[in-house]
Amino acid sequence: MLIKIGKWLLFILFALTITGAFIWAPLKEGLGEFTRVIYFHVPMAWMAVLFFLLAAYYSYRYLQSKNLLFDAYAQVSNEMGILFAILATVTGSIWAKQIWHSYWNWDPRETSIFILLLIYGAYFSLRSALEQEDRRARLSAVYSLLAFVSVPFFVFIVPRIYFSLHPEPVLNAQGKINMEARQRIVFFSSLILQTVLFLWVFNIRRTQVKLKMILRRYEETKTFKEN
């Protein structure tokens, strides 16, 4: 009854954000309708951020425990991690095409994400290259852990480093972004619903990839016994 009452208020308050978003924010000077990519776009490279994180985590849960529940799980967090990579420059093309007139500028940022990608990409060709189960979890681990050493160099740091003309300076001449209340509201929800949403959706992939590996084993073991 609390997780039906939990997901009808996740909606309801989601459907409030995007609406507050496209209706009650204000619009920023010289961004115009343009605003309200922010409130999508943030939050993506965020999730992005996190699930890249939760794909390190359990890549070293799988060097300790030699378990392969653990290597499908940060196959799992690295598949949304990827997505959200891919939304969130997306978004930021859309944004900038409006504000910049065209969709791909090698900004500092727009060039870290898509090296982001490449790291990320060549994971799941790693996996895909190799056919032996334990060494592609042992390697894929190992591989995950390394590429998220690169996450905050190329996220947090590189476009800082460098003039940017990312929303930051934009938006603000001091490299900050400064939002009226009615912003703030509208960001910090998004961002929060969003990661409780994602999170949720994580979940239950998770739930999927564990039972899936449950009724293999069980196949497994019903076909030994048999034979």
Second form
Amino acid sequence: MLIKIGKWLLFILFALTITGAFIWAPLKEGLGEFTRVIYFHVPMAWMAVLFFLLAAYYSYRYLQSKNLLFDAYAQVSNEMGILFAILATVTGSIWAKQIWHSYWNWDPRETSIFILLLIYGAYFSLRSALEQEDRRARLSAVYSLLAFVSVPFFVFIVPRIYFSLHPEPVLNAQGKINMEARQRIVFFSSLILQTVLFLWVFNIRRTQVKLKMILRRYEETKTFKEN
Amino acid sequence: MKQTYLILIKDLQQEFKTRYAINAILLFAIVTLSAVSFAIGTFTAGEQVLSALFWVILFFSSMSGLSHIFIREEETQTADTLKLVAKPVHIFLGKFIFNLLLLMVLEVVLVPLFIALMNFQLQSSAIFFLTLLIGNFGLAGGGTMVAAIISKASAKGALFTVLSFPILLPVLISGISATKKAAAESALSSAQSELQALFAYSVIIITASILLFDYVWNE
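For comparison with the form predicted alone, would you give the structure of this protein in the form predicted in complex with the partner chain?
To see the whole picture, the full complex is given below, headed by that same chain.
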């Protein structure tokens, strides 16, 4: 019952936020209508980093416990992560065409999301090159953690050292948020609601993977007993 | 410490017998360098292009040779014996130092040739050689670790470059930027932030590799 109410609440709030992003929130001077991308682009980039963190966490759990379930979770997080990294790249690139007049110009922010995409790509090509299941799980977990070392460098350090045209990030050096009140409300509700929605999607995928694994174990023991 | 030394000596002796890695890495560097030199000529490229080209040649030549250290153990099926005689940390360090030496040999050949063929003028050789020295640690650290990961996979050669690139890109970016400074300015302090970033990243990647190597090596 509580879950059902939560779902309806999420639906209504989401509808309100999307409407608010297009109608209610004021535009920023100089950016015009292109201000509105912030309510969708920034949460996507945030989700890409969040799923990357989750993948590293599950990889660590796998190495600790050697339970293949955690490896499957790590794979699911990486799948969701690559999806959001692509979405953030595409929305950012279209926005850049309008404001900077080029789809891609190796701004530090563009470099950092590109590296994130490369790491995700490398992770999946490593998985496809390893056949033995526990070896695949172990080595891709190690790679996930190793790549995790370089990501903070790109996401948090490089864009702050080198000159960037990118609008100031939400967590900027001064710790201030340069937004009007109504923009702020829409932005943060969009950020929170998207996080909740996609973590919920992630949870469904997790359950699905878990059930698949239980089913497989059951069938394996069944054939084992028949023989 | 002694075990690390013994593994290094063993790898050096093996390398002297076949000279596989050193040949691959040096020939790759010379071929790329001459191709670039033919295409660009001596006086046309500025220091910006040249410092990027230098690191591109260095990176891809090292990609052709650094992975051999672990692939060799798999091909000759000596990995299991090695597991019995030495601790993982010592194996990693021994092979890391071997790759470090390999990169230094590469640079001893590549740097004079590059300076001569491309007419690359250094304002500050201190910055340049310091960048190379710290960069070597980063390249060898990341390269050795990825080599250990891919030695069990199929399609090793292509995979090695694909996996190394995102991990070694911070080294590449700060290396290129520091080399530009070496060509443009003479004071060592002008490249301070690049050298700091390079040093910090090399330390981080080597530490992470040592911590994670246990999981790669022990099945």
